[in-house]
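The chain below stands alone and is given in structure tokens; this is the form predicted on its own.
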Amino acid sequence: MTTAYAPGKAILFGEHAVVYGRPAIAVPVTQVRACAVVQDAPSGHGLLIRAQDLNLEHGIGTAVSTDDPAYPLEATVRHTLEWLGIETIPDLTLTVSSTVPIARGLGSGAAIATAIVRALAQHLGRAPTPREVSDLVYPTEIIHHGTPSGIDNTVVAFEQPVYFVKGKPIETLHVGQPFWLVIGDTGIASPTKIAVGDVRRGWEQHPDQYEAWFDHIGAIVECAREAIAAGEIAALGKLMDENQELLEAIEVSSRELEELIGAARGAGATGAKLCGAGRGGNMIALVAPKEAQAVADAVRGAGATNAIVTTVGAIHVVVGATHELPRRDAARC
């Protein structure tokens, strides 16, 4: 028996706007996170795939839909085998399960299949590095979100807080010293196929428009990464508010969400803002240690489903290549 986890995430800052080639910031949420367990079956089983969490069980080569909840597990499964060389289907049984809630905005479809692909592979021979689990996931994040900016993928896979930009190498980000979130879940699906391509037609309908709003946000992603290298904590509320101003011009918040950030807000939040596709999901915080307890709570009693609360301590590590961050005009920030 193998058994592979994977954590949830949070987009700090830079959500649809990584899309269009601007950068976003993104953290593990150790919290939550899937579990994948595979076993060795009886000769002739073939590969049976039971998500105990959707009351699910599918045998790999069974007829299934594009839109059925196995699809996105068999393709998975099947990316791997194939980058493992296994062309006959092996005898195994593959349990999935999570705590990272569903279309919540956490990166739960990248967490199950980030888990699927570790525990296949280990069980089946291969360690494979994190780079390789991220480019294995990818193509599910497709069939989940129609266009993915890859960042799910990246992030759960490396488990570790990233810079992140479309079609360049990964940056893990130094943490200058640690801070705290509160995250809290409106209790509505996130419908992220939807809002991004939401998104997309209004950047075709109005493409200079969009673009300064993008523009706008990759601006403030980079002061926020400066901040958080620099252990300049405080500074970070003010862009998560500013962050979220410009979600909202582009229509991707929601009532829910606003009471949450707003509630947050007056229980001594020092920022706050939707975190991924918006229109439901989740909300985050930043908070001072004492105040967790507290914005958690008024969260909570503002109609959150749920509220967390997650650690990004300090990590300097870099995968794939060595990177300066750039010095910037403070005035910039």
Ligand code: MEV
Contents of the next structure:
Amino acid sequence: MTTAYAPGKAILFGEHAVVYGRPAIAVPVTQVRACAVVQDAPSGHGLLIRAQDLNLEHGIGTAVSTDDPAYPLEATVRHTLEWLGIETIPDLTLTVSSTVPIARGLGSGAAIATAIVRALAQHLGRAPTPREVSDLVYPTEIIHHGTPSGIDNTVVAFEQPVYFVKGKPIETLHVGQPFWLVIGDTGIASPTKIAVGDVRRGWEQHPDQYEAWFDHIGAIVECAREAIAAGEIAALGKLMDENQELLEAIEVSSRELEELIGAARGAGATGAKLCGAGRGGNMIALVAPKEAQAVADAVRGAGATNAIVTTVGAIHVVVGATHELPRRDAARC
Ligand code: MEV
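Form predicted together with this ligand structure, per the form predicted on its own context:
Whole complex next, starting from this chain.
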């Protein structure tokens, strides 16, 4: 029997603009995780996927439509077997479970696919690198999200904070001082595909305006990267607030998210914004450790169905190659 896990993720800065080539910063969230267990099965059994959370049992190779929840799971298994060079479906049972809430901006699809790739590959005799896992999960992200930037599979597979630019190589960056986040859930499911599609339509109709907003978001990310490296927590909070304003401009915020964000700021958060695709899902608030509980309570009091406190204290952030940004350069951070 082989068991593998994968964490959730939160985007600190740069969601949506990252789809258009701007940088973004995301961190793994280890308080929630997906789990995949692979067990040998008798000859002739085939490969059966069981996911109790999704009320799903699916045999690989049996008919499945593209809108069936089993479809991305089957695709992940098939890509992994192909990568392993296995042509005959092995006799196995794959049991999948997850505490990452679905369609709430915490990377549930990437976490489940990552756990499956790791468990299956290890059970069949090969330990993939984080890069290999990330690349194997990316096609599943396309099924879930349509035109994903690749940030979710990267942060989940590498399990490190990432500074991410689509299609660029990664390197590491020092985090000056650990910081604390409260992650509050509106309880509203919001599929990433829909929000990303709506932003694309807005961008197609008003390309100059959206490009300017994306440039501004990209410049905020550059400043945030500097603030993280320098341990300048107050500056980081202001940048979150500024990023939230731009997410409101591109119409991916919502009344429920803004109520939680307002409650967090009112209870002493240094800054707050939605995280992920938006519309529903989760928000994040940057907090001093002594205020974390009060902010979490305030967010719950404002209607959050859940509030997680997490720390970003890793020594390294994974960063992409330098990206030129025209509007808000480091001198203006
Ligand atoms: C989703 O977690 C983040 C988005 O920027 C989409 C993507 O990057 O693929 C909204």
